[in-house]
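Only one chain is given next, in structure tokens, and it is the form predicted on its own.
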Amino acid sequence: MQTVGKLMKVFVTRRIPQEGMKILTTAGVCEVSLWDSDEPVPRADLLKGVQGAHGILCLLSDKIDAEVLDAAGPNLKVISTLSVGFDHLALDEIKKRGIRVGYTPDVLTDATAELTVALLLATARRLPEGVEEVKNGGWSSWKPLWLCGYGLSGSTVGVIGLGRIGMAIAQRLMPFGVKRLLYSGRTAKANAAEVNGEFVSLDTLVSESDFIVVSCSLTPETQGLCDKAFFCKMKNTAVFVNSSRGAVVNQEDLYEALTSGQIAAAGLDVTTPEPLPTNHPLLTLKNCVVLPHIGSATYSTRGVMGALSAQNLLGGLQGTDMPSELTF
């Protein structure tokens, strides 16, 4: 056990699952300073909190840029993010300073894939609308075409980005009787054969799919990828689902596509900004289901994410292996 004077300073930007905090507080190598709230740390408090820190454990909502790195100072060895995404980190600046980065891929794959399938089904079969009709008295006698939606059986599904999560989504959709599974991305994937995936151009995927699922990462190439031109190529009976990053979609163009009947429906677990203002036009639409970014929200998944982010942080502090280090 090191003496208190030698403990390394760690700043944790939010209350994280207890599994993670326990690892940090019992390790005996760091002094933990926590922004003790379920709400994001204000910028001024973040800049103050990281001063002199050897390690930062952050969330997607914390923009870790040159200003934060400068505020932390030369002691900073490691940044551990409780997320699979890292577009909130200024990687060029971080690399320049030789700071290691940990993240939490893989552990949230199953939970996010399950949620995406749930969102697709809820959107396609109009579940939120149905629940509302039961509550508001709209449910009267049986009507042949009332609340009809779209089924997966015999359909063509397009997955944009057949990475870990995209593949897990495809695996879960196949037992529903999907006829064709199309996917697009930078390269063909060897494991796509497991889901009979066909590697096609984005144009082909968009025009031929009955369901389009976006599960790519946010990059300069994918920013605003789903725009007016994209939606205009979709079938007007097609359902669009995004559980990747909000910025992949141009929301004004999506609103127009949904209101004009260009596409049938959309389900979003991610938006820009997050949270989406309650007066946002998309929230007025019956054919748009918006969830509050709960892709990985199972108790077990969040616990594992908390533990992994803590282990990554400790590895970076001690100059040892990190279970999940970002190489960049």
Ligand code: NDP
The other form holds:
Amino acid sequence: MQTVGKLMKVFVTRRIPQEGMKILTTAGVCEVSLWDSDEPVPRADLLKGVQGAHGILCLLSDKIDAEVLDAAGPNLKVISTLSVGFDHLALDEIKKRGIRVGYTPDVLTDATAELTVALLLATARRLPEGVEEVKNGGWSSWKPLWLCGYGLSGSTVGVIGLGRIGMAIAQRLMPFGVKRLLYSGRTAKANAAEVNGEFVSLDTLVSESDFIVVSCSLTPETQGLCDKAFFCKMKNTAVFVNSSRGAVVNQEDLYEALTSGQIAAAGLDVTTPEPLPTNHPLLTLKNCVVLPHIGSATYSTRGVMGALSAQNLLGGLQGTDMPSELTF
Ligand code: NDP
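Moving from the form predicted on its own to the form predicted together with this ligand:
What follows is the whole complex; the chain from before opens it.
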């Protein structure tokens, strides 16, 4: 492709799906500098890599704060993140500098909802424990009270944050015979009727639910939302699942709730920090299932996310529409 004028500089903080790289490298508008690794870019290399960049394509593990923005300098027009969550971006600093932001909503909703349902079932029906018992010889015979868990049929499910992903989770859970679907958040949702959703206070949701699913965004308001007081209000037989962000949960309080019998079990796709150290107390518990933040990890979803983040970046560079621009 013929290019008019100078190419703009783009820094990509990690190897991304080839669907995205192809769009960037064939657009003819930017020169791409890639942190060519599957591991996160060290902070010093991030600060160096962004120097003079017009665009940054980053991941949720890259903290984009004032220091990074200052290192990039006045050329920076756009930040495109390969995620729907944007709690790693210092939006106030970004706004001050008039920089546009692209993100990847919708395209990962189905994959993340599916994984959350899988995690809920795995946790409630104790699948990892069962698999382990088969391998280690603990399976001696069919036993009436062995490896019993909790079923969804006739249950009350509480969804904290009935947004895109929360709604998709609710839609997938209802066919399991869920009796009541409660949700909490800042506002009641018009589409909640599709899942017979009842908008309730957080207190009501926590004390009446058999399964609690956290799918809200991480904000100053939701940080540490699931703490000692929260777990104390839950039923002893209730299962807690979080696929939003680790920092919504106070992990010490969760550990206490799981070991004291305050709650039955927990399934986490997200933790603080990530990765969770292998000697973390939560990993010693049979009633806690921890996954390595794989909500959106299907081949096709990651490919579409890669393409969308590249298109967002190009729109920001060229001053045209971005397919998914964050308004803030
Ligand atoms: P949405 O913006 O559609 O939904 C976020 C929801 O959070 C909204 O319904 C919002 O409710 C709710 N919320 C905000 N503040 C509060 C609060 N104080 N209490 C309760 N609910 C609140 O985003 P998505 O559904 O697309 O994504 C949600 C989150 O999921 C992302 O922010 C990300 O952190 C996480 N995620 C995790 C993935 C994984 O791999 N595990 C993959 C993708 C996303 P209201 O509208 O009323 O403000």
